[in-house]
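Quick heads-up: it's one chain on its own, the form predicted alone, in structure tokens.
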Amino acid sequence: MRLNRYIASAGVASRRKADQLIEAGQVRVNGALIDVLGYDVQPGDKVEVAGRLIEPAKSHVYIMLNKPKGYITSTADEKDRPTVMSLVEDTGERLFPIGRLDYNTQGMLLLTNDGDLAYHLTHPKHQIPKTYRVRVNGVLSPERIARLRKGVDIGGFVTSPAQVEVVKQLERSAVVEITIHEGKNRQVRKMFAAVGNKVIELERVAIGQLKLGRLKPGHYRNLTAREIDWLKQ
């Protein structure tokens, strides 16, 4: 198996994750620096990540947490800002984030341990939409959400088409819905910035057939088996 793979499915970090982690030297096999890509390890191989021995997962854990703001979507962080893995602690697995939110973006994260999936869920070429409620200041014209739907420029990427319903619009403030399938760092906040409208706040409601729901911020919940089929499919 390869290396960043055994990484992955011991639930410390995606295949890329665990890539930047073995090029920054902290992955060990029998106790020898491993700095170089596509090592194979071997049957009776010990591994370490930052020191700590590591083991692939016995079994495989889908969760769908409501992710509040305030939190950073990584396993650690550097300025000691709140992760959401303390918001999973109490799984008692070691999980990682499937994707991302920003620090001020609420809504629907998924977790994991099972390191194939997640690879394949952030491949390009896996156009999994995603749904997410926004409220933009100002009005959202019919010129501006045409050109949403059409694809912007948000600084040497034009996103692809999107779908776009305003579901209320007031007085200084509308509520909108939009659906992309693209994952560009801010993507959303970049895309109404591009039109004219700022986004106040921001949370995804969907992904794919997976909905948010009822789910309260700072909750959880195991997915159904429909559900992982669906992602797995």
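Definition used throughout: the rigid core is the maximal C-alpha set that superposes within 1.5 Å between two forms. Just so it is clear, the model here is predicted, and its values are computed rather than measured. Positions refer to the first chain, counted from 1. Compared with the form predicted together with uracil:
Core-aligned CA deviation for residue 21 between these two forms: 2 Å or greater. Remark: with the core as the superposition reference, the CA shift of residue 210 between these two forms stays below 2 Å. A movement of the C-alpha atom of residue 64 falling short of 2 angstroms is seen between these two forms when the two forms are aligned on their rigid core.
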Contents of the next structure:
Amino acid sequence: MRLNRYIASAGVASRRKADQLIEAGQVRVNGALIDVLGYDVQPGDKVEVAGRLIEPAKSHVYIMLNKPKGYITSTADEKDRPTVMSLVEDTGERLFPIGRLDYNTQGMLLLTNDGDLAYHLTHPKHQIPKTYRVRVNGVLSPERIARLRKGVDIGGFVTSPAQVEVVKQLERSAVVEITIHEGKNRQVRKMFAAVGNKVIELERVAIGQLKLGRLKPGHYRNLTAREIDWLKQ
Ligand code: URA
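Right, the form predicted alone is done, so what does the form predicted together with uracil look like?
Below is the whole assembly, all chains and molecules, this chain first.
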């Protein structure tokens, strides 16, 4: 098994992060420093990351968290803001998030210790559809909806076609569901800004077939076997 994959399957880091650790000279195999990618781990090899012996292929955990607003999706924050990790501490597992949600966005965040799956799912070529329920300021005219559906320029990047449904148009705000296929930084906020509507509230309600449902903010659950199968295929 490739060294980066072995490290990922031990739940130490995602595969991409494992490559960085290898290149940074943090990885030893049977005591010898390995700092080039592509090393094949053999049965019986002893792999150390940052001086710690790692164990391969733990049983994997897959979790759906309803991330509340006011939490950052990261393992640590230099400004000492609360992290999503504090919400899943009681699993006793070292998990990492699959993708990200902004500090002020709530909704579905998947976490796992399966570094291999995390690597696949966050790779740009996979483009898993993600659905957001958005409250925006002002009126969403048919012309703006058409632009969002077709794709808008969010600063050097034109978004691919999106599904957009207006759930409710009130006097001064609207509730919309939008499904996008990329995961650019602050993409949904930028898309609405591009057509002239400010996002007031943003919640991710689905990732592909996985639905947030009635999971409350700050709560998490294990994915079902069917949900895990869907993610893996
Ligand atoms: N789009 C955003 O603007 N923010 C998120 O957190 C996710 C998608």
